[in-house]
Every structure is written in C-alpha cells, then in structure tokens.
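One chain follows as structure tokens, the form predicted on its own.
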Amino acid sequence: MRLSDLQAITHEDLLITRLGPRTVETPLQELLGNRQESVHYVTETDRVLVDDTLGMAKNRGVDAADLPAFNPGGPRRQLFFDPSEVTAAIVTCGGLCPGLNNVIRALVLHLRHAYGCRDVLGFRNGYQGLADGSEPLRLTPDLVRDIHTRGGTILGTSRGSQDPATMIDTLVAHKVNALFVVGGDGTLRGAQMLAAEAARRGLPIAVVGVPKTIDNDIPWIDHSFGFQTAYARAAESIQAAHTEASSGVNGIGLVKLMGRHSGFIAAHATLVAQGVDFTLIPEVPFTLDGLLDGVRKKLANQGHAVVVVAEGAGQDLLPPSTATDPSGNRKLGDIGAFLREQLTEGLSDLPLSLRYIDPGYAIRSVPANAFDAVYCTRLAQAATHAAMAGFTSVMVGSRRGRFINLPIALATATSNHVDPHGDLWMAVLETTGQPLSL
C-alpha cells in the first residue's frame, strides 16, 4: 500500500452501503447461552483508524473524531434481517487457494448454528452456476463437517464474468437474501455489479465479499486467506532447490512462484527459507546481464546459487502478448522457462547443474495451514455478521488485527504491491545480499 493512497483516503470513501435500518434483535445471545458476556458486540464508534502513525494522523489537521476510519467488523445487537427468514448462498470464483473449503464450512456453521438461518445454498462453478440455471447444492452442517481437511472447493470454481441481471434472477428464484462471494478483485467487481443490480430493482439482497487472492494483492487488509499457507509451502520448494544446488558442481536452483503483479509470496518465502541469492519480483525491474553477472559471481564465490522469481517478474524481457484469460487478465510469458534457458546459455562456459522447480499448482491445491484455518473461520464469521446487519457491496478483512467492513469499490480501486522502498523489500535484500539493482 502506497503512502499516497493512505493520504488520499477520505471519510466518504469508507462509507458502507446499508439495505435499511436495523430493527431486529439479534438471536446470538439466546443461541449462545443467554449470557450477556458471551457476545462481544461492536458499535459504529469502534471504527478502525486508517492512519497507523501519529505523524500521518496529525498531518490531516482534523479532530480525532474526524479521522478516516473503517467500519468495524463483528456482531451487532440490532440486525436488518430476521435470520430465521434468511436463505443464504455461497459462490467461490477464480483460481484455487488454500482455505476455500474452510470458508465454506465456517459460513454454513455460523449461519445455521449462531444465527439460525433457515437455509444455505451453494452455487456450483463460480458465477457460471448463477447464470446457467443449474440447481444449487443444499449446504448442511453434516455435508460440510469435514471439508476443511481437503484442498480446493466443494462448490467448484470458474473464471470470467456473467450477466448480473441473470444472476439476480437466479437469486430471486431461490429466495436468497444474502450472497457470500469468495474471490479476488475481478470476482469482487462482479459482486459489486450484483449489489448494484439488486439495488436497481429495489431488492433487499446483501452481497458480501470474502477476499481470496493467493498473491495477497488486495489492498487495505493485513493479508488474504491462504497467503501464509502459500508462502510456507513455497519455502519448502526453495529448500529443495537449495539442497539440489548446493550438492552439485556450479549448482543453480531456480524456483518460479506465484505473483502476477505482486511479489509477496516470493518475498516472504525467501525470508522463510533463507539460502536465496536472488529474489526477482514484478515491482523491481532487473536486466538479464545483471542477473547473469550476479549468478556467475555467486558460483565463483560459493559454488552454487539459488534464484527465486515471481511469475510476473521480468515480463519486459519476454515477447509482448495481447492474449487474455477468461477473467480478462493478460496472459504472462513464462519467465521461469525463459530464465532457465538464458542461464544455461549465458553460463555455457561453465559446467552447470541447473534444477528448475515450478510448484504453483501444488501450492494452490493444498489444505490451509493452522494460521489460515483460523483466519478463514474468522473471516466467514465477520462476513456473516456484516450480511445480517444489512451491509451490502462490502468486503470483510483484518486490518492491524481488527476485523473491518470496507466498500468493495475501495478494495478494487487499487492493488497491493511490494514497496521497493519499504521495509519488506529491504528485509529481502538484507537476507539475499543481492544488489539494489540487477
């Protein structure tokens, strides 16, 4: 997150769309044992400040009460919906990510057990399942009981947009009051269009997003679910590459990791694994000559080298492409295969032992680790609270350890990137010992 984005944020940017006044007493206290202290309610005064330093707050020149702050996530005493009359629906979109089944499970259990909602439906294969007329899956506590132990999503997924009007027709036909959309920035933009179509028709349907991006590129929140699992697994691949490289003559371990536009997985995995000599990310350009020279020097000094590259790095070195995937994203050139070829040719005067590892799909498909499993559960609970309160076109997330509700429009207006001048990238440079520029 750039400092300029933080400084530009205003109170109006953070306003949450509400379906109407909250007039229904929450059933949480009764369902959780009828003890006053058993429920931690939040109020609108529990807002979470945007600014995280005293200097930034002072520079705004406003009273503390007027500082921009996010709507707090959590349960309200008064709800918009009567949960006993709510039919909820869940849809998972985009690429796979550790924790999808955890989110589905937690949504179902929280909706049914904590709020007493009458029904929870799962639409198959992303937005496609909302548009093709296929029958949804009825999600019961028994059905989802053990799904958190498996990777992937029991609902299936797909990429690409669908007609919002058709999808709203489907929700109306199934009497859905609350839709939970699990996906990345493209999916969230689709959720915003769904909320707008429902509002245009005057339909009280809450649309709540649960951010899913393994690259961790959604701004304003601490991290996306599945990210920690991803970089922990990626670090295992780096360790394997280091073992291979250090065991051969002039060994080179080359590992390509996920990260189309953001190098967070590569950066964090480098810090976990150590033993990396060069980390290449989309946010920091490099030259082929600079990399070859650096690797040659490492081989001369220590006998091996480990290179970690994010999939979106070095795209300026590859032939340009105008091809796009079903989500409209430009297809990337294969930087891993390119570097393998260039390292082999550029260092052909040396006896090399190069090992190339691309663990991408193996990382995406694994179950969530312990940290992400907890985070998925809490995200799902925050999403349920937001929907029952009547918030719509909203995304949930954690910011500095506090759960917040933020407008989807704000979450999709920018992307989260590794700051080349920030402390994370400095930590990577201090770990690898690579020069500031290659």
Ligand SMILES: O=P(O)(O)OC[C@H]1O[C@](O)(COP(=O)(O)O)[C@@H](O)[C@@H]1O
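Computed from a prediction, not measured in an experiment: that's the story for all the values here. Residue numbers count along the first chain shown, from 1. Rigid core here is just the name for the largest C-alpha set that superposes within 1.5 Å across the two forms. First, how it differs from the form predicted together with the named molecule.
Once both forms are fitted on their rigid core, the CA atom of T45 lies 2 Å or more apart between these two forms.
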Contents of the next structure:
Amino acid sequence: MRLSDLQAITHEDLLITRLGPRTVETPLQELLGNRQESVHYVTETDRVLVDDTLGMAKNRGVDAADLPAFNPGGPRRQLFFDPSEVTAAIVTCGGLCPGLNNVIRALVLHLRHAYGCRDVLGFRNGYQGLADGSEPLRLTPDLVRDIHTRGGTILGTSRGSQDPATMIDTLVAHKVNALFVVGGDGTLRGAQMLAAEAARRGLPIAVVGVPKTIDNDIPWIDHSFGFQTAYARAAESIQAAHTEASSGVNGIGLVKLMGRHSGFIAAHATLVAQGVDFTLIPEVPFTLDGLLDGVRKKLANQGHAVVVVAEGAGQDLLPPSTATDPSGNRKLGDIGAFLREQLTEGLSDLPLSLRYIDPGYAIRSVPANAFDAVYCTRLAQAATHAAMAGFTSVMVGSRRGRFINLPIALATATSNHVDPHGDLWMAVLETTGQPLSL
Ligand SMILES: Nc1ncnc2c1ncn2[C@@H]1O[C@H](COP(=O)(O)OP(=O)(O)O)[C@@H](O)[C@H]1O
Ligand SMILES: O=P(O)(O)OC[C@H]1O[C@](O)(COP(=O)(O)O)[C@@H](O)[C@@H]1O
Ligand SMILES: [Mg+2]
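Given the form predicted on its own above, what does the protein look like in the form predicted together with the named molecule?
Then the entire complex follows, led off by the chain already shown.
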C-alpha cells in the first residue's frame, strides 16, 4: 500500500452497500444492552479513521469530521434480516490457508447459536460447488465441532472461473440469503461479481468476504488470516537451513518460501528465525552478481551463508512466461531451483555444501496457530454481524487492531506489498545486514 493510495481515498470509496433498511431487532440485544463506549469499542454510529498520523490527516486539509473513515465492524442493534428466515452458505476458495476450518466452525456456531439462523450450507470445492449442481453439505454445530484442530478445509477448495449467473441460480434454488466467501484477492473479485449479479436481479443476498491468504497481499487490513501460522512454520525451515549451513564447510542454506507477489512471508520468517544473511523478495530487485558477491563475502567472513528467497523474487532473471493457473494467476518461474544452480556454478571454485529447502505446501496445510485461531473466530463473528445487518459486497478485517467493514471493491483495487521504504523492510535489512541493494 502506497501513501498515494491512502491519500487518494475518499468518503465514497468507503461506503458499504446495504440491502435495505434495518428494522429487525437483534437477538443479541441482551448482550449489547449495557455496552459502554471505550477505547476498545467503536459504537456503530462512529467511524474508524483511515489516517493514523497527524501528517496524513493534516495533509487532507479538511475538518476532522470530514476525514475519510471506515465503517466499524461489529453487531448492529437493528438488523436487515430476520435471522429465523436466513439460510447462510459458505464457500472456501483458492489456495489452502491455516484457519479455514476455524472460520467455517465459527461462522456456523455464530450463525446458528448467537443469531438463530435457519440453516448453514457448505458448498464444496470453492466456486465450483456453486456451479456444478452438486449437493451442499448441511453444516450443523455437531458436524463442525472439532474441525478447528485440522488444517485444510472440510469444504474443499478450487481455482478456476465459474459463471456468476449460474452461481446465483444455485443460491436462489437453495434459498440462500447470506453467502460467506472465504478467500483471497481472486475470490473477492468473484464475490464482487456475485453481489453485482444479485443486485442486477434485485435479490436481497448479502455477500460477505473473509480475507484468507498466507501471502498477506490483501490491502487495507493488518493481515489476512493464516499468514502468521504460515510464516511461523516457514521459520522452521530457515532454522534447519541455518543449522545445516553453519555445520558444513562453506555451507550455504537456501530456502524458497511462498509469496507470489508479496514478500511478507519471507520478511517475517527471516525476523522469526534470525541467522539469515540475504532475504530476497519480489518488491526489491537484485542481480545475480550482487548475490554471488555477497554470498562469497559471507562465506569468507563467517564460513556459511543463509539465503531466503520468496517465490516471486527475481522473476526478471528467469525466462519470461505467460502461463497462468486456472484462476488466471501468472505461473512463476522456479527461482529456488535457479538460485541453487547459479550459486553452485558461480561459486564452483570453492568447496561448497549447499542445502536447498523448499517447504512449499507444508507451510499452509497446517492447523492455525493460537494467534490465527483467535483472528479467525473474530473475523467470522464480524462477518456474521455484517451479513445480518444487510451489508453486501463487503469484506471484514482488522485494521490497526480495530475490526472494520470495507467495500470489496476497495480491497480488490490494490494489493498489499512489502514497502521497500517501510519499517518492516528496514527491520529485515537491519537483521540480515545485507546491503540496501544487491
Ligand atoms: N477476476 C475474477 N473475477 C471473478 N472470479 C475470479 C477472479 N479471479 C479469480 N476468481 C475466482 O476466485 C477463485 C479463487 O481465486 P484464486 O486467485 O485462485 O485464489 P485467491 O482467492 O486465494 O486469490 C477461483 O475460483 C477464481 O476463478
Ligand atoms: O496451490 P497452488 O495453485 O500451487 O498455488 C500456490 C500459490 O498459492 C499461495 O499459497 C497462496 O495463494 P492464494 O491464497 O492467493 O490462493 C501462494 O503463496 C502460492 O504461490
Ligand atoms: Mg490470490
């Protein structure tokens, strides 16, 4: 996210689409009864500021009341839907991510127990299950009781496009009036199309997104769920590479980590594991000569070197490719294998012991850690509140620790990257000691 994205944002960009007036009293009335406004609770009539520095706020040159601000997440006293008439549906889409089952479980329990919704259906295999005529799973509290202890998704997932009209036909056939889409940028684009198709037909169906992806590339929010678990797991591979490298003669530990266009996993895992000498991310270009030279110096000075490379880094060094996956995501060249080859060849004058580790899918197929488990539960609750209020084409997430509702259109307009001028990258540079540019 660039400062210019922040500065360009207007009040209109932050408006949430509503299905209609809220006239139904919430069944959570007793719970909400004596809530006191505090620094930890934003009332439903208040707003969460976009800017959080004096400089940014001042730059807008407007009165405080006109500063752009997000709609706060959380329960509303008056609902659009009568929960007893709500059939909800859930789909999980795109790549696996720790916490998918936590989100499913929390959605089901919150929808059924807190709000008393009629039914919750789980469509299988992502958007595919909304288009292939397959029967959805009836998600009861009993069925989901223990699923949060497992990785993956009990609903299955997929990549690949489906016709929005067919998907809406399916929702109508099953009397679904609230759809929860759990996915990343691609899924959210799909959700936007679904909400638009429902609106075109005048159907009051709430479409609510829950931000999933280990890549952490969804903008405006603190992080997507699953990201922290993934980088914690990735750090274990770095530690293994460091142990191997520091125990060998001229040991090189090379670790390739996921992160298609954003280097957040590589950056954070570096800070967790420590002992990394070079972290290579898509946002910061490097040259082969610069890397070889740096590694050679490290071997001479400390006897070993550890290199962490995000899968999207250094793509300009590889043969160009236009291939895409079924969702239209560009297929990347294998930078890990390439660097293994180049380091071996480029340093062939030295007796090397190079160990290459690609933990790949192992970092995202695991259950959520404690942090993500908490976040998943809170996201699911925020998503349920948004749907019951009749908000649509909306995504929930935490921003600077506060839960917000934001238009999906805003979440898909840009993506989140490691800022080469930001504090995170500075912390990585300070930790690795690598030069500003390689
Ligand atoms: N621009 C788009 N419009 C509509 N649907 C999309 C779009 N991009 C992706 N999708 C659909 O969203 C689903 C998940 O997308 P994908 O990019 O694989 O994962 P993620 O949501 O994790 O980024 C797929 O079924 C894909 O076809
Ligand atoms: O499962 P696939 O298709 O091999 O995809 C791998 C990609 O999925 C990810 O794990 C996450 O992607 P999404 O969350 O956007 O689906 C990327 O880090 C990785 O590049
Ligand atoms: Mg994606």
